[in-house]
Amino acid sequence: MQDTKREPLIRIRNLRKSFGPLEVLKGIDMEVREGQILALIGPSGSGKSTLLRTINQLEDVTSGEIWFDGTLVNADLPHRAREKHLNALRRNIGMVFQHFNLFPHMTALENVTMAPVLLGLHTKAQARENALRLLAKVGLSDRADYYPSRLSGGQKQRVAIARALAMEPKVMLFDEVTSALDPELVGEVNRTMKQLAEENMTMVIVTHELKFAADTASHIVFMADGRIVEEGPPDQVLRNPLQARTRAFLQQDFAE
């Protein structure tokens, strides 16, 4: 259960950002509790990804705030200061990509073995036991030695899903992961997805499939053209939206 008093997680406030003369973010307003489930929708380039990837500075924030458990995360800092500012709060907040990002030379294990150990956070036997454990979890015991081209490309989502977990973050990034793999391999990182929000892992989801949204997430925030529209629980947002441009999408991409 959401402790509604406590302060938010994540805390965004009047969000901009814009590439060159574009605006791409609009003045977002966002707030993500402890053991949320949060999937963000919208059209392509609604400024979905952009704002995921503000969370963790991958993007700079052109304006505005975003606060993390308490701490500014676009704070002003001297060079160094930022950097082991970036550190520390990327150890929190984990994040999957569409594109795996796994390292090609490096079996399963040592792909989510490697940052624990290089951190200091494990040891090498700790990193390992905890590696495995991990890829079990994502139901690839058999595969830990293998190595990425021997993977499919849902087998390759799960071990990168396995090495965000391995820094035990208090908060899970998902930037459209199954938009790249064949329709026969999105159930499986979507069970693995599926898993984690029933093991209260608080997480934030880019997604375009509006049934699984539905079915996993607790809070839905719906964006087009660099704003949040309309936001609330799946049934609300889904299935009885008051925003005319929420149910134009929803019309043309959710009607069957």
The other form holds:
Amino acid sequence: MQDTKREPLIRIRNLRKSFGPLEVLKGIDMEVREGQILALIGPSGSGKSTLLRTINQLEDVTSGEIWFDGTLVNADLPHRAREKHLNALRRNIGMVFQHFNLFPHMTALENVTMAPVLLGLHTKAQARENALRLLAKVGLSDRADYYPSRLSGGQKQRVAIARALAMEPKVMLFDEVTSALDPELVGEVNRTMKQLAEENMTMVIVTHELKFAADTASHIVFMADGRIVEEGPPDQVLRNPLQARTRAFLQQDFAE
Amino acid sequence: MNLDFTVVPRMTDLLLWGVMWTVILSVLSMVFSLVLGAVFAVVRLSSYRLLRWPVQAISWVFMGTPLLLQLYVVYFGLAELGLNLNAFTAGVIALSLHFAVYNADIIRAGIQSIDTGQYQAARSLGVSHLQAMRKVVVPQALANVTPALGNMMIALLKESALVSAIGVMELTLSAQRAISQTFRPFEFYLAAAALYYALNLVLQQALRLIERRAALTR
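Please supply the corresponding structure for the form predicted in complex with the partner chain (the preceding block corresponds to the form predicted alone).
Expanding to the full complex; the earlier chain stays at the top.
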């Protein structure tokens, strides 16, 4: 079971982020513990994707602190030192995107092996073996040599998950990974994520699918207008929310 | 006027020599102009001003002045400064730089057309800026701009004729040699033109294959 005394894997302190005059994150405090499956939910424009992307600094922040595994992610460093610092951190933070962002000029296998080989983690042969194992895990052994253009959306997203897993990250970030999929393809991606959750991967999932969040997450964070409104276990936040704002969101969503 | 093309076969060896050197000169310059063009493009898009400005200056100079003068400056001008290049080397340098700045602009536009998600996906895996550019962004950009770069390569092959002006025995100069021996300018200029045309037909076929391959993998 979780050791609650241990330092959380991710700790966010009073995080603020503005795009020009528009403040999209208005002081976020959040923790992600090892093995936790945290689902970030909330209406469009609530800042949940932005928050997720600050964790690996695809978005920089205006003020506040992000700690990952004992390191200050958004440390104020000169450009070159910051790049090195982020490269090292990002190896341990896997990310899966809404629009897959598979590399279209590489096969599924090459997509998965690229980073481990470039970064010298594996030899080509090791990386290949590892990639084949990961592709088997996401159910795509027979698609290793396919280019992304010949894969369905669900298959692409599963390759993208395998690509992130190839770095053996300590946490996986999922940014609305099923939003761009045809409804009948959502299930296969969700199953892959559930499988990861069962293996105790630490996961932060931005999602619009409340049912999936209820089934999979161990912790729900509800955001609105750049703030965390309410958080807690799924049973509480999704079934007996304390805040009126949460209730309004849930009603609206279930009414759709 | 009586044209007599029977004089042309008598100079076959000379003309083939010219063809050979035109091919060597052009292919080398193509390779260098593409590699340099890609490097210039990446530098122009980088955040390092100290690198960006010299490249910007090189582009202005090589786009704003005639290739013929560039050849003279690289060959005769640098010799005055004590840098004695042979004519062939000078020709390759001038052709490569001249076309590199055009290629750089084409490649830069290609890079800017690639979805930023590609770059972000690469960086999210922990690879560096340069690795992300080299492995992910630039190859896709190149595939998109292959037709435009192909046109530059065809232009380069033709413009390589200017290198005859600094005495490289390529196709144009060997045709001129043949003329000075036979006093038959029309025949040999036409023969040289036909040979350039044939070379470009071959080049176009090669480019078509490359384009098809680039299109296949997406």
